[in-house]
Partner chain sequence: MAAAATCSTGTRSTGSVVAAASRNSVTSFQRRGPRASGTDSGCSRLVSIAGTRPSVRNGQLLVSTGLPALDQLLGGGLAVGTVLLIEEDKYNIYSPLLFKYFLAEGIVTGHTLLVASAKEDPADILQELPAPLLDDNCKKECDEDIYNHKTESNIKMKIAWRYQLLPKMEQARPVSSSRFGHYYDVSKRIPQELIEASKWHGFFLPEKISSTLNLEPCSLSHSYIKLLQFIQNIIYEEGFDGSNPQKKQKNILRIGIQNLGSPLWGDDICWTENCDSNHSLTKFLYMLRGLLRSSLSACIITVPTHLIQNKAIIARVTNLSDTVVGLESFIGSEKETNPLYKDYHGLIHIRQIPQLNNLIYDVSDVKDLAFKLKRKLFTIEWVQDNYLRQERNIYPPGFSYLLKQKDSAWGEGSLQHSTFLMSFLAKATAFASRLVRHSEPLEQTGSGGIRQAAGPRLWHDGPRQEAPGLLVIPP
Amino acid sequence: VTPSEGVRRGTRRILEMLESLLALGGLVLLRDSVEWEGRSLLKALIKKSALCGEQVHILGCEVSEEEFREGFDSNINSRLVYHDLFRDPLNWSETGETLPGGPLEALRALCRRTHPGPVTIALDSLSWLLLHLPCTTLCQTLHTLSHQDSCRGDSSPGEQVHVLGLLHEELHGPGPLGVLSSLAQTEVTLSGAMGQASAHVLYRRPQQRPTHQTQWFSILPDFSLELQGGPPLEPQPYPDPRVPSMDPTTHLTFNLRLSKKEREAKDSLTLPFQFSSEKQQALLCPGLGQATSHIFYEPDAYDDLDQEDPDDDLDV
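Requested model, single chain only, the form predicted on its own:
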C-alpha cells in the first residue's frame, strides 16, 4: 500500500464515521463528561454538515459566539447561523439583539422553519436547556424538532433534519438521561483510556435491533478527525522468580488438615443421629431383663370427655 493510498483510506474511514453518526437523522445525543469533553466532536459534525451544503443553525447557550466560531475557517463560518442565548438569555438588556421569548421560543422558532433542504441544528448544550426549561417541555420540543421531515411527509435523505445535542451527563440524574436517550436515534458516549478518546456509538434503526460500535479517535485543531487503533493492552505483571512465594497457611492458629490419629478417631466416632444395626435392634426388640415403660393417665375434673366415636360420621 502506497502512502497516498493509505491517506485516502484513512480519510474514507473518517468520512464514514461522521456520515454514520448523521445517517439516521433525528436526534444525535453526544454524552460527554468532565474528563472527556464533547464540544470538539460537536464542532466536527457541524463542519461535516456545513461542507455538505446543509443549512446549519446553532443554538449557543454555554459559550460566546466568538469562542464557538474559533477554529472554523471563513468558509465554514459563513454557512453557520448562530442564535445567541449566551449573551443575554433572559433578554434583560432589551436591546433587541437577543432572541425574544427566551430559549423555549428559540427552539419553537427552529421548529417553524419553512425553507426546504437538509438542515442541521446544534444545541450547545442540552444540559443548559434542562436547567432552564422543564424536562417534559424540552423533550416534547426536541421530538417535534427532530421529526420535522416526517411531519411534512419528506422522507428523502435530502430533506433530513439532524439535531445535535451536547449533554453533560454528570450534571443530571438517571431520569432525564433515560428520557433523552430514548429520544435519540444515535447516541454517542465519550470516554477514553490512556489519553486516547473513544466514542461508544449506539444506533437505533427503525424496526431493527440496536447496534453498537466503538471508535478511537483524536480531533485536530481544525476539527478534523483522526482515527486511531485504540490504546495498547496493559502488560500483565509476571511474578519475579527471585522473590520467594509466601505460604498463606503458615502462622495459623488452627489446623487445616487432620493427622492420621485424628482421622482414625473421627471415623470411629458414632454421631448421635446415626443409628447402627445393633442400636436399632435394641430399640425395636427389648430384651427380657430390660425395663419397659408405661403411660398412666388420670382424667382431670375439668377435662371435656366426649363418649362418642369421633369417626362415627365416616359411615354416613
Contents of the next structure:
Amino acid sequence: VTPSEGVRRGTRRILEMLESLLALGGLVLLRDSVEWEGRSLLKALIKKSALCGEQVHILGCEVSEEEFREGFDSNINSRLVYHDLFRDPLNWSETGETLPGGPLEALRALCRRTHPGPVTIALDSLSWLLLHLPCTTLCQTLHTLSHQDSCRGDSSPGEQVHVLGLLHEELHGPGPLGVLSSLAQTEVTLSGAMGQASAHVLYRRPQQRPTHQTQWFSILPDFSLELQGGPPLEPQPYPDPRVPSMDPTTHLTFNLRLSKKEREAKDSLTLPFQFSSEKQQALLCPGLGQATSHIFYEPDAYDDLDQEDPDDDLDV
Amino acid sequence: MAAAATCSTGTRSTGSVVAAASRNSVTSFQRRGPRASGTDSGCSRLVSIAGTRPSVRNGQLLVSTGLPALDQLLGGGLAVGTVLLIEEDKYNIYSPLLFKYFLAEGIVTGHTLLVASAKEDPADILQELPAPLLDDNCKKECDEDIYNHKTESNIKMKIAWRYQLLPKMEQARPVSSSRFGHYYDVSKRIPQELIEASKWHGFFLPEKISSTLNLEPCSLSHSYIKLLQFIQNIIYEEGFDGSNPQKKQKNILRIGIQNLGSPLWGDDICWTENCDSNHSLTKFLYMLRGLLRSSLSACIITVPTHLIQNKAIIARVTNLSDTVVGLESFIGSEKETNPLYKDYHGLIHIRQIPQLNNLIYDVSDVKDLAFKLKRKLFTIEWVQDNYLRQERNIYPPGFSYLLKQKDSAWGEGSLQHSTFLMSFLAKATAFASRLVRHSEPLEQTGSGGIRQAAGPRLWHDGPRQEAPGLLVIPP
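We have the form predicted on its own; now please give the form predicted in complex with its partner chain.
Following is the full complex, with the preceding chain placed first.
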C-alpha cells in the first residue's frame, strides 16, 4: 500500500465516519461527559455540513457566540446562522436582539422555516434546553423538527433535516437519557482510554435491528476528524498463564463412549415405566409365585414399636 | 401414561360410536352438533359478526389478534371489549409488528379501524401493514416450513417422554378468508385496494393539538383528553355502542394506540419517578376501558415500559389492562450469546390474561416462549430442551459436560443416568429436610398434647416410625 493510497483510504474513512453519522437523518444525539467533551465533535459535524452546502442553524445556549465561532474559517462562519441564547436568554436588556419567547419560540421558529433544501440544526446544548423547558414539550418539538421532511410530503434524501443535539450525560438521570435515546436515530457516546477519545455509535434504523460500531478518533484544531487505530497499548499485568486445563475425558472410571453393541443393547432396553405387551401380559395373568408379595422389614434404632397411639391422650 | 393415551383415543372412539349409532338409529339420543341447525344466523342467539367467534370456554366473543399462535396462547383470541397491552421491547422493533398484525387482521375481516399515534401518521402506518397470505400462494411456503420443523422434532425422549405430549404450536396452514385467524407475509405490503376498501379513522397527535396551546397542569394530559373524546365520538357516531339502532350490520371497532406513555403524548412518566402527571396514564386507561366495555370494540396499546421510571406505575398500568404481553428482545443483552437462545430473537412473556366472567385464569402452563422474526413470518415457539437446562442447574458442574456428549453412556435413558439421578436427588432432599427438621420438640401447652415434634415423623401412617435410610442425617 503506497503512502498516498493509505492517505486516501484514511480520508475516505474519515469522511465515512462523519457521513455515516449524518446519513440517517433525524436526531443525532451526542452524549458527552466531563472527561470526554463533545463540542469539538459537534463542531466537526457542523463544519462538514457547511462544506456540503447545507444551511446550518445553531442554537447556542452554553457558550458565547465568539467562543463558538472560533476555530472556523471565514467561509464556514459566513454560512452559520447563529441564534444566541447565551447572552440574554430572558431578554432582560430589552434591546430586541434576542428572540422573543425564549428557547421554545426559537425552536418553533426553526420548525416553521420555509426554505427548501437540506438543513442542519445544531443544539448546543440539549442539556440546557432540558433544564429550561418542560420535557414533554421539548420531546414533541424535537420530534417535529427531525421529521419535518415527512410532514412536507417530499422526502427525497437530499432534503433531510439533521438535528445535532449535545447532551451532557452526567447532568441527567436514566429517564431523560432513555427517552432521548429512543427518539434519536443515531446516538454517539463519547468515551475513551488513555488520552484517546472514542465514539460508540448506535444506529437505529426504523424497523431494523440497531447496529453499532466504535471508532477511535481525535479532532484537529481546524475541526477536521482524524481516525486513530486505538489507544496505545500498555502491557497490562495478566495473570500467570494457567496450567493447561485437563481434558476431563481422560482417566474416567466409567464409560463415556458406547460401542455399537452396547448402543443396541441400550436401545432395546425396556424402561421400567414403559408399558410393553409383556408387561401387560404379566399383569393380566398373574403367574406362579407372584400372588403374594412379601415385605421384609428390619427395625432400626429409631423405630418405636409401641402400639399405643400417642394421640389417645388428647383431650379434645 | 399409557392409560392416559388410551383414554384420549377412547373419547374419540365414543364420539364415533355415537355418530355410528345415530346413523344406524339404534338409540333415540341424537347428538346435537354445533352446526346441526341449518342456518346459524337466523336461529342462533349470538350475533355473528365477521371475524369473531365465541370462546369455547365461556362463550365470550373473541377477535383474532392477527397472530394465530398468540391467539392460542391467549386462550382463543382477544375478547371484545378488552385491552391488549404490549410492553415494548427496548429498540421498538417487534412491538410495531404485533400492532400491525392486529390492524391488518381488522382490514382483512372488514372491521373498522381507529389508529392513534403521536409519532407516525396513521396513513403511513396503514401503508406498512403486512400482506395477508391467501390460499393459493401460501401453500408452498407452508410446506417448506412444516418440513423444516419436522426434521428438528425427531428427537425421541425416553425418560422425559411426557414433554413430547406438550401441544405443538400451530403451524402455518393454508387459510381461507372466512377463518378466524389469518397469516401474513411481513416482507410484502398490504395491497392498496384493501386499505381503500376498509374504513379507518386516524388520530395523529401533532395535528390535533396546536403547539401554541398553553398547557395548564391538570390531572389528565390534554392529549389523552383529546384522544378519549375522539374515540368516544367515533363509537357514538358509528353506533358501536348500540346507540344507532338503524345499523343493520354490527361490526367491531379495532383501536390501536401506539407508544402510549411516551413524552410525545405529553406524559411525564418516562422522565422522572415522581412527576405531577403520575396518574394521567392510569386515568386514561380506566376511562378507555369504560368506553370499550360498553361498545363492540377491542383495543391494542403499546407502552414503552422499559422507559417508565416508577415501577408502581408499570404495575398499575398492567392491572388496568386486561391482557398483557411483554416482549423482550435479545439485542444488546447478554442473552444474545446464550446458546440456548441462538435460534430466537427474543422472549415473549404472557404476563396477564383476564378473568372475564370466569372464576379461574386461563394461564398457559408453559413459561418459556420465544419469538423469531423470519423473513416472512413472526413465529412463537417454546424454547427447546428447556428441561435439560433446568436439570443442568441442579447437577454438579462436571456432570452437565457429560450430558452434553452425544452417544454418551450417560445420556438420556441410560441406567447410569437414572441411578445417578435417583441417588443425587435423594441426597439433595435429605440435606434439605435436615435443615427443615426441628431438633427440639415444640413447647408443651396444657396437660396432654402432642408429644412429638412437627416434622416428617408425623406424616407416616401406622406406628410412628421413620422411613428407613433416606431421612436420617447423613454421617
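Here the rigid core means the biggest group of C-alpha atoms that line up within 1.5 Å when the two forms are laid on top of each other. Note that the structure is predicted; figures quoted are calculated from it, not measured. Positions refer to the first chain, counted from 1.
Comparing the forms between these two forms on their rigid core, the Cα displacement of E278 reaches 2 Å or more. Relative to the superposed core, E35 undergoes a Cα shift smaller than 2 Å between these two forms. In the core-superposed comparison between these two forms, the C-alpha atom of D267 has shifted by at least 2 angstroms. If you overlay the core, the Cα of T253 moves by 35.1 Å between these two forms.
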